[in-house]
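Quick heads-up: it's one chain on its own, the form predicted on its own, in structure tokens.
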Amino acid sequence: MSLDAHVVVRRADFVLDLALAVEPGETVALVGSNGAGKTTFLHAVAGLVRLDDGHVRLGGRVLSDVRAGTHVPPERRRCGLVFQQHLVFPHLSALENVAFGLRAAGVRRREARRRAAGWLDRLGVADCGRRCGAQLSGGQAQRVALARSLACAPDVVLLDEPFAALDLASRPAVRDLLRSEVLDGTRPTVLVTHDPQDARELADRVVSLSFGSPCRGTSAAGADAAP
């Protein structure tokens, strides 16, 4: 299913106004300076920030529509949001971190743990299953955060600087995992990044933001990609 979002969020000294359509299997990278509105856009799509105007549609579902008064809560949106700082629960094991979202969706404990173990294995951190979140390295925590988002079979994946908290040695492996396990050609993905290499290697299209508005961007293939 495709993502169709027109996000308008107003702040005292800032207005984000971005219309973006992402097709199934397409990855769009949002780039721009700090404060350009990239993370705000992701949070608005995920339902963590309310729109001041516009809409968010995912396939045939309306997730937000200001004029119609619609706002689906985050837990019912089927959006896989991976935060920049991972946000794994420090007191829960890696296995329970991944199972948490499944349990919140009503999956029984045994089945949630079975699925969680499978995703930890796919992302190469099966041996970390019993470690608490506080004991994980940056690269391990990012993989656990990815597993937690993917285990719930999201309809759209939202990645907020997924490599920012990783050391340089960990980035290539996690980038390869994203390419093989997340960018699987079935769902729309929006990637926020400051790294041109991430955009070149992972995105089909690049949209550049400047103070909340799109400017002329360049796709990974070199064609104009501005909305």
Second form
Amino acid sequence: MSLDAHVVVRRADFVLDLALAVEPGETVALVGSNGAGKTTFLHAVAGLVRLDDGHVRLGGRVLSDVRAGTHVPPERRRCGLVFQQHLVFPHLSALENVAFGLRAAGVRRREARRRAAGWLDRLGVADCGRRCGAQLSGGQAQRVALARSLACAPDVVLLDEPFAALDLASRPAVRDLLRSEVLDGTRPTVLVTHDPQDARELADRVVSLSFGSPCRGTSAAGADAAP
Amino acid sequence: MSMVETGVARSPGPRPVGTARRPRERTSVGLALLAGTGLVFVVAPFVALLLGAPWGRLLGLAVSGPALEALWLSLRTATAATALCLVLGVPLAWALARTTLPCRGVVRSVVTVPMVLPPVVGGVALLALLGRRGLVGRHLDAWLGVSIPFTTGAVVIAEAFVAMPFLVLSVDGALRSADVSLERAAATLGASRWYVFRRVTLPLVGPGVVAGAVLCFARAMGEFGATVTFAGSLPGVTRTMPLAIYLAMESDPELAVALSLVLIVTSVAVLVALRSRWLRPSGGPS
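Since we've got the form predicted on its own here, give me the form predicted together with its partner chain too.
Full assembly next; the chain just shown is listed first.
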């Protein structure tokens, strides 16, 4: 399963034009300043933003193709988007949050809860299961949001600033968690961040985005970060 | 950069305030008087109603056959009208708030028409549609032998027609102020529109729906004009409490006062019960 995207989104004051191919198991970090279009790119891949031109292909499926008039709605894309603001459902328990996608896909309640509990455990928030979304701390909400996306077994993982809401002390733990649980070597991952260190440590390749376009000289950063 | 910002922020000096004080105080006294009068205007009629109530005969009047009959009819029809408004009004509010129909503004205005329309006119309009000679009513009569006016069903329709805008506007407002991004997050998890509506949208706007339903129920309980025009005043069939009160005023004013008190107490009791039942903080299981 690989991701092949050429995303063109035109706004009044801004044009995003980024072509990106991500191989199975590869992690690409998308870096750049605020307003560079990083989040818009992820949302376009996930189907929340319509393309003005270009295409999104995932494995053998065409998710978007402007010329052909194709736009698969978000709920049928199998894109695991983890939002910067987490967007954990405040009225559901952490367990119900993680079970949400499974329940939506028709998995029976008991089975969905069993699997959701497994994911909470893997992400180290098993003890938060009964607490409702609104009561979770920033770090807990982020792990629940990660578990919620991963539980749906997405074909691509799209991480939007996974470290933004975390204090410095908890960053290494989350980095390890991403390495062990998210970047599992089978599916493509796009990591949006504005921290070059996060990009170097987690990604195979770094793409810098500036005012909607990739910067020249964007290089594979995995090599120089290797020990 | 930061020096410039602090420089700008500090620049406006203290403003002379002495001149503005006295007129403001005078205005506030005037405002307080008007506000107090407004409060009296709203409360005084209820006080008069309580003071003038035939307390000695009250119980006997309130539990008399016709009174209970009218009360029971009012409760049933207002509940059915509220249910009808919920089933039809919540999806309508959703369509107004969440879709990009080109004529949304017009639809929103049309929905509010029954709110500003005299209820009697609403009743006439319902007769024009569903009466035995009405646009749809004549076919119902000819093909199915069904006649809606002057039945309990007609009461429910009249009440729902008049009360619907209260529910739609309330839910529409709640939906428009609710965070759409949670619904988008739900969609990326593979949830269909209906599933998102049921498990994310509806619970999040729950308080707005309850507030709308409460307004809707209160309006339905008090409905008079459209009901009497479209459904008439048949004892036990279409004679709801407001109609019974109006009729009693002509023959037995004390009965009218007693019925009014019963209506007030019942309405308040139902609303309190609804609120405590549905506005409990919940994060219950699916």
